[in-house]
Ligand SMILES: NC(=O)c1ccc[n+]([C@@H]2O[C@H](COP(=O)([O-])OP(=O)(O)OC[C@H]3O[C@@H](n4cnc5c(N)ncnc54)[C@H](O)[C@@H]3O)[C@@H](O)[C@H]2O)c1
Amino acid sequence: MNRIRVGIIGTGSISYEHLEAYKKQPDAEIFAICDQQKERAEEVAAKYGVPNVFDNYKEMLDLKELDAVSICTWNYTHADITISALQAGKNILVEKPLAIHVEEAERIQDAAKKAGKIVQVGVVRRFDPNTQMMKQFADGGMFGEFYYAKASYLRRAGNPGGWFADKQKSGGGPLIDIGVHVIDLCWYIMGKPKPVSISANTYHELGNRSNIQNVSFYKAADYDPNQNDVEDLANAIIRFENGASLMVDVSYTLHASKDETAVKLYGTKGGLEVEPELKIITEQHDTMLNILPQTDSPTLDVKQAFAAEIDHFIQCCQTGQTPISSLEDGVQMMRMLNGIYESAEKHQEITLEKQKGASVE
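Any chance of seeing just this one chain in the form predicted alone?
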């Protein structure tokens, strides 16, 4: 099959995961780099041997030789760049979240139908080998019917600041940034049941806690200790059409003894824990069993997951197949994320059938 020529839009930290994975992909060629700071784009291009450099993504999209793009920019730019890329006839891998409002996600969906191109959403945890293993077990009936799941992604001091803490650019705080990963992971393994209602809360109690010392955390390139108008903490219960429910809590900052990531699912025949460590819970001969699958990495392997994500995207570009992390899934995830913010804003349970793209608080 033909090699896929790829352009990278945005050279922030997440772009390096894409660049490294594309570099090792035999059917991919990194053909162009774009960043609004051209000097930074030129540095990246020199490091990876990329022949074309731009500071305007629309000019990059004019390259006829370009087959596909990875969009690694601020959340609020995802919709406009994705639609422009579709109109230019490119296949797209867009980092999560797909957009910051449901209406934007639906505009992308309309543009994709007209263009007939691939849009893959970058929820990388779906591509981790352990996730794929558990998905295979789940689809094979090992756990029966899932009826409950719990997802936590808690940081005690981990607000990246900068654009992450600017609601207009990010769309929200820890929920839309890191919570999307664990919500999507549970929803995917559960078989993607249709969400019907949400009851949620958001809290703005501790701020960005930029005063905290002796605890290191990732800071955005544009970190500003005075900028923060996103939530500290969000929690929610999502109810699905099949009767199952998902409980989630996620924070940037919390008075907790340690950071915590936990993903647990419970079915009629057994349960599983994907994070912090892979574990299967079942019973045999009236005895409860905790099973540890034999795997090279019992915890999330980010580099393997990104490599698998990029491999899958290139394959989809070559064959036209629908991605595992499809555009339709990305739109549904936006309905859930916006639904959580809407429920918290209104202080009441909301029904997703009636939701029209809540304002993000």
Contents of the next structure:
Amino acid sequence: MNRIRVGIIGTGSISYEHLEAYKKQPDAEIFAICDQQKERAEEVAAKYGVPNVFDNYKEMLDLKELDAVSICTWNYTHADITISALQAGKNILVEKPLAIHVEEAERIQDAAKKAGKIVQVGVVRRFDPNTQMMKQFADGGMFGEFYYAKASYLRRAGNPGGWFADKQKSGGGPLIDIGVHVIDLCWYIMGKPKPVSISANTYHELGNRSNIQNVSFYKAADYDPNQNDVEDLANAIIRFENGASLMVDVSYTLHASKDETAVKLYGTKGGLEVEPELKIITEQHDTMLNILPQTDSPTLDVKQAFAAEIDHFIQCCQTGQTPISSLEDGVQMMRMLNGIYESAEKHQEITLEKQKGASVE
Ligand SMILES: NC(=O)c1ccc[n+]([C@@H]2O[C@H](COP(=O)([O-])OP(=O)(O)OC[C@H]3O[C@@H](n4cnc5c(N)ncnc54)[C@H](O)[C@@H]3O)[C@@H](O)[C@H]2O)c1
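Starting from the form predicted alone above, please write out the structure of the form predicted in complex with this ligand.
What follows is the entire complex, opening with the chain shown before.
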């Protein structure tokens, strides 16, 4: 198979997961990197032995030898950078969320159709080996029809600050940042039913709680606790065309007793908990059974998930196959995320058919 020459745009916190995974991928070569803060890019280049360093992504995209790029920049830059990379003929792995508005996501879709290149969205939890195993079981009918699911990602004090907390740059708070992971996972395992309506709330009650001590949390490379205009908490109920529903709650800050993540799905023949701990729930001989699948890692293994995500991307670049976390899925996810914010703003349920740009599927 042909070796894929990769460039990384944005060398902040999450880029290290990409760099480590590419470094271990025998068919990938980290050929170029770019950060608008050149010193940051140069530091990474020295550490990983990358031959080409840029502070302007357009100049990097001019490299003819470059086959593909990972986009690890601030959310509001994803659309423009992805479109430029498509126009330059590159395959793209873009970090979640795909964009900050449905309209931007649809612009990416148009550009991808013209370019005929791959856009994989970095919803990394889909690639966790346990998720893939449960997805196979679900597609094989083990759980029957999923009619209800719960996606929860609650941080007590975990606002990453900087651009994450600046709505113009991030598109929102915990919903678009961490909620996207768990909503996507439920939706993916449910079989991607079509969302039709959403009722949601957002709250700005506690601020970023940067006063809290003795607890460490993920921070943007340029952490700034003084910037914060995003929600602390969002909750939502999403209804799907097939009658199923998904309940969501996500927070950066909350007076909760502990941080909690939950990805739970309930079907007509059985239930499934992917997080916090892998569990299958069923019934036999008039008895309820909780089954613990025996795997090396019964909980999410982020390193393994990133390695699998990058392996899949390289394979898609080599074969031209559509990624399992496709652009179309990323666009549909943007409709749900924007729909949640729209419902919360209007204090009423909204229908996605009426949401601008929701007519593609
Ligand atoms: N998959 C995951 O689990 C996961 C986890 C964290 C963050 N992310 C996503 O990764 C992206 C980056 O997050 P982060 O935590 O690394 O942020 P960060 O602030 O730590 O790093 C982003 C870097 O991008 C650079 N940058 C911004 N705009 C640029 C541009 N136009 N050209 C070149 N460089 C530019 C910044 O200078 C910075 O160094 C976000 O979209 C975020 O949602 C994903």
